[in-house]
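Below sits a lone chain in structure tokens, taken as the form predicted on its own.
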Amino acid sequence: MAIARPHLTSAPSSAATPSTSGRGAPALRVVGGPATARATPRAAAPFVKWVGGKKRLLAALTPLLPRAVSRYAEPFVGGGAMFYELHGRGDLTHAVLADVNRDVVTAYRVVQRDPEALISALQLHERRYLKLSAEGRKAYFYKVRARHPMDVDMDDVERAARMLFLNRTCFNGLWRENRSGRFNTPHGRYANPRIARAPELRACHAALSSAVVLERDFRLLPQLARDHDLDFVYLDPPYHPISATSAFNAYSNGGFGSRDQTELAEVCAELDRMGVRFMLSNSDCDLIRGLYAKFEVREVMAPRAVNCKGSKRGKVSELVVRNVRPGLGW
């Protein structure tokens, strides 16, 4: 499915050129009438709908953040709600955003470097999709889903547009991959989904202008902390399942099992030895409590957003782990 859009200019693979201020686009001044008004730039917020995203939990998490954060990393970036929160405060001088999912990383890099090309591609998807009947929309969705980057040559803009189109039109916005790395969530039934979302993407572009976006495994985090002189890391990994029916961690092929959780706890222990502050979210279960027993472990109540039955959605207990101790400036 060819997508007409502007040419994607080349850029280094690890980061965009930082802006001079690192704080995004300046406010616009509107002149006219008896007074001069200043338009407030749109606050950046996640442009990807991500299961387990922290947008609705920020009110519970932000009081637990360190008093000052400057050099930040988020190794399971997903929707990036915590990054946008910290960026909006104006605290960050440097941020490293990483994920193992190539589609997520590609989408972030395209929003960072060439948002207008992405917006054009998404607007084309939106026009084609919204004019169709219910059956036509379903067929269009599955046609886009079947056209996978592993099978078809596509550049970064086309790949990012495919990812965001599927994310905004699939069932519950659930990004799920099978063991072969293929997205397999079925079509959703939204009457009028907003697919292009140009203002939101432009706001995210401004926020990401001075960030480093990487495709990295969490096991490389200690080296990233050294390379980027990090002072705080927020970790939001795939949660350990608390029951057989809650076992969703297939954001990328391979999943995230007990061994991964154990290795992540070892990475956090290494960060603590390095003097890097960290905060981690995970499910409230015996495995996670045991792995982080030597650190501060708190409970927070979080909304459960993913269940095929609305009656089973509600609030559940989650854990927040912090390495609060003497010598670290919390």
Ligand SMILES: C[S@@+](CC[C@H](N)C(=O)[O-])C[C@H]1O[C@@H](n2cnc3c(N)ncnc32)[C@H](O)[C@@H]1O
Contents of the next structure:
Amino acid sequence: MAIARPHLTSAPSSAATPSTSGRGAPALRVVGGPATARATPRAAAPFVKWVGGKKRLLAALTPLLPRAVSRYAEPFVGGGAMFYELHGRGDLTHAVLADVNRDVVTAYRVVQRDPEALISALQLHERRYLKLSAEGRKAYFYKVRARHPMDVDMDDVERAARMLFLNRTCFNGLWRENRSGRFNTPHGRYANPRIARAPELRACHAALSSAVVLERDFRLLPQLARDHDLDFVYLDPPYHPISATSAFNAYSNGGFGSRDQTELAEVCAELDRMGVRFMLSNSDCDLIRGLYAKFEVREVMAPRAVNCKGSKRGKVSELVVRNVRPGLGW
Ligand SMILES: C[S@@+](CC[C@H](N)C(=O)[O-])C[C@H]1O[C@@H](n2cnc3c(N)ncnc32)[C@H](O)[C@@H]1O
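Switch from the form predicted on its own to the form predicted together with the ligand and print that structure.
Whole complex next, starting from this chain.
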């Protein structure tokens, strides 16, 4: 049974009870549905701005997706652009979204379980921040940034609101952490940032109501594939740097090196042995081409996102790896 696409006309129910197991889990909850629709629903889209977010590359990636996807996982979910795309098609029956970044995972869980509390907390930040002078906003931003969940007791709603406030007011929306796991991007200069974004969060709440959200390292993916009987996985890891200055992989304190890329290729080979279809994005470089030589490797042209110099933005070739072969149902 496919999940009906959600229709949201007002504040949604906060009674989402995501399943935590695989096939034996309770039936998927559908929020709203055609019968209850009273207005055009808003399509859900990433609620965090994330470096490497796939929103702008979806047009190039979607033609490469399998014809049908039912039980899906995204182990480097970040902003989750691909999840929302697949959800919007209406044929997902089960979705597992995972990431190692605790702030992003907490934000997903709060959007899933308590969106109205999150919206209220963000509206408070928005009212306080927008009425300040430029200097006042800067001071407010650094005060919120300095109040870190590792030092201060913070419930999940407060933590998610802190994260989204910082994401929407920091330089370029860049979530970057130092080695000790502290967000360290400076203040941005948006004239009138939309901080609360209630309609967008409610649309995400509806899309996420039946997803399983986990704080997990990608190495646990084969186990997840077994437990959740997955039929397709989209992997969007931190990209291997193509030059010393092109690297951005500080999403979380651990970084992501060549050894991680090699272990990830082993995880993909394991998925392939299990008969699980996978599609992976990465940079176009010798290491990645070598690691996935036995699979189909395609080039796609992508906008180059992380560069403060406008002149260096342009387009760059990226790789898409898939285990396309007869019998796997591509
Ligand atoms: C390129 S981003 C994903 C972007 C996402 N596809 C989107 O559309 O926004 C890579 C993500 O991998 C996560 N990550 C880094 N190391 C990881 C690991 N060892 N296991 C799981 N996730 C990891 C980061 O926190 C980050 O969210």
